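Only one chain comes next, encoded as structure tokens, the form predicted on its own.
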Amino acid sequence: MKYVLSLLIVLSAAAVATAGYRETFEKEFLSKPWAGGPIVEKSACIECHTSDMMKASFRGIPDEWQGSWHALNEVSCHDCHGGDPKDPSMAMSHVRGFVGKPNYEDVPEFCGKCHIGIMKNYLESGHGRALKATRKGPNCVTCHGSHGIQRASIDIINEQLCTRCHSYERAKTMKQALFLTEKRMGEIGKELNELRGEGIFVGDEEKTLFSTQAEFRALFHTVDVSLVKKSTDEFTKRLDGIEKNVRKTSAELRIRRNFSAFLTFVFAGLAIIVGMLARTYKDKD
């Protein structure tokens, strides 16, 4: 009796410690790279730029950089200058495909070389077709910055901005047309944050998330209000997609959670039931 006591009692305590290691594995490791994060290596880039020699106007490029969301996806100066940041000798080399700052006219073909989609459509914008006429319209630069460039989003639409070149009423309209979509994937974003937290893998459905904010985000540089409305039924219907199986994860998790804690209770009440047995086992001894 005793040994089936014993044995009672240790398998209680097992299932209740794999519950606990099993959420435990899942938030913290299953939700995390094997590597933990990325190894920052040296770049002669950085080195020159913050050294002493470096003209003052030139120094603060690198802390720009840093909290830009290109430097959060590892996206360094090479990527856009060319060069090769590992030797200092070759850092600025045309043989190593250095070109530097490009002219004012040549920004767009120059963020272009990443973000195709975006550059085609804005060319053949009001915008590009301003830029390429006059070479005074505007380019990639006068509206996301340079070096601190950061996450795409609608609030980049705003009075200030726009009205350096023109008045802020057809703006307006385009701001508005985005928003509800905008606001949405949003939304999304922040469930499958949510759940990957949890540990739960939601990688295909961010991919598709983040497929349908860029060809949507590519769209909008058209400048082209009608276009995007005209646009948003499909982009509504990916989305309705990705929310649904959000909604699934979510309730799978909700049962799981449940289940487990049902578990838990169970286990630990029938720790209690055994030890008490095992008491009244002995007294009787």
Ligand code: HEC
Contents of the next structure:
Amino acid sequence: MKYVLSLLIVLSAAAVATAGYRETFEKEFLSKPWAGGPIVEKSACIECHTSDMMKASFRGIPDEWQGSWHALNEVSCHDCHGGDPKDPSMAMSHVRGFVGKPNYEDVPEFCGKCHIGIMKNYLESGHGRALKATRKGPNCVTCHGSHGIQRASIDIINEQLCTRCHSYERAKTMKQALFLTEKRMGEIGKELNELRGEGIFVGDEEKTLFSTQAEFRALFHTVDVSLVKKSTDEFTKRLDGIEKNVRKTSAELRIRRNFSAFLTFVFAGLAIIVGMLARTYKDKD
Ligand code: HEC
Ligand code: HEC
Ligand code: HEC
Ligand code: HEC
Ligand code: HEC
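Here we have the form predicted on its own; I need the corresponding form predicted in complex with this ligand.
Next comes the full complex, and the chain you just saw is listed first.
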């Protein structure tokens, strides 16, 4: 009997821990290659472009790329420039799809083969139309850079960059229009991170937040302040929905924790009583 009771205690503790274990397992093993860590294949582009033969002004490019968000997500030279990274002699052949360096006004399509929604909004915007008509609008690289691209945020909207072509006034009203929604998305992201850290599965909410965020940031590229303001209500509603689920999950977690603490307490008490009773009977024998 004593054995059964201690087993029960162990099992009730294990049930609480499994959620965390499963999450960790999925994160550590199922989403990554089995060798552990990203598989970095040799790229002829990088080998040759870092060699001493390369002209000095180009030689730093692979290093700059190495520190970028694209490198972390395994978007490499040939994913943007085309060509064949496995065959040094044919690497930059047009036959292998090499497109080289894009012209200033062709950059949106160059990036837009992957960032489709953003390109669409951008091309219809004042910026996109000015780029195509007179090459006076900023292209993607003007604001994001090309090889050292980092994760985007509203900090990109700053006086130094945005006053290169016009007053800061219109940039500032745009930044103000984005601010509250961006702040809220950041806060919900933080709450989700904390829950994940506790071993709670929040994948569905994370996915919804990610797609909401992507849609909102694509909206910026219209540079249409009144459209951003008009859409803010709808985004607020969607974020309310995610937050409601997050709150519910947190509350459930608290109840579950209290209940398992209560169970452990009861079982421990029982174990002590049974132990004492058993000894009492033994003493009598
Ligand atoms: C064997 C060496 C070698 C390999 C391999 C190589 N490159 Fe190059 N690359 C060069 C040289 C040399 C230049 C010209 C530099 C100059 O202008 O003097 C160049 C230029 C470029 C340019 C600028 C071209 C332009 O239109 O101005 C790009 C972009 C580029 N390489 C990308 C790549 C990519 C992507 C790969 C892999 C698919 C690659 N390279 C593989 C040697 C190489
Ligand atoms: C995210 C897409 C992207 C990736 C990844 C990328 N490039 Fe580029 N690259 C560009 C763009 C856009 C330009 C043109 C604008 C500029 O010069 O900044 C460019 C320009 C260049 C040039 C010409 C620079 C000049 O001053 O004329 C070279 C050379 C080059 N890239 C090589 C590489 C190599 C090598 C890699 C891999 C280590 C790489 N690129 C990865 C987007 C990319
Ligand atoms: C081959 C596909 C591809 C091309 C071409 C490409 N990207 Fe990306 N980009 C990605 C992927 C994949 C990610 C990482 C996933 C994510 O963060 O959305 C990313 C992420 C980004 C981010 C960070 C997004 C964030 O989460 O904050 C920016 C900014 C960006 N790219 C800009 C550019 C620009 C500018 C160009 C052109 C010079 C470009 N990309 C070309 C695939 C591409
Ligand atoms: C390379 C030049 C250039 C840079 C840099 C630039 N803009 Fe613009 N911007 C333009 C041009 C050109 C227009 C359209 C013509 C006009 O209205 O003057 C424009 C228009 C705008 C508009 C009004 C759009 C409309 O439909 O009414 C906003 C808002 C704007 N820019 C915001 C920004 C922000 C924010 C930044 C900095 C992140 C920025 N711009 C950086 C050139 C630039
Ligand atoms: C006038 C400056 C400007 C130009 C031009 C511009 N962007 Fe952005 N981009 C931004 C800013 C600012 C943000 C962040 C908006 C936010 O946080 O709400 C952003 C966000 C992004 C993101 C992140 C989206 C996400 O889901 O997190 C990507 C990817 C991106 N831009 C790609 C591009 C591409 C591709 C182009 C060209 C077609 C482009 N940008 C042109 C300023 C610019």
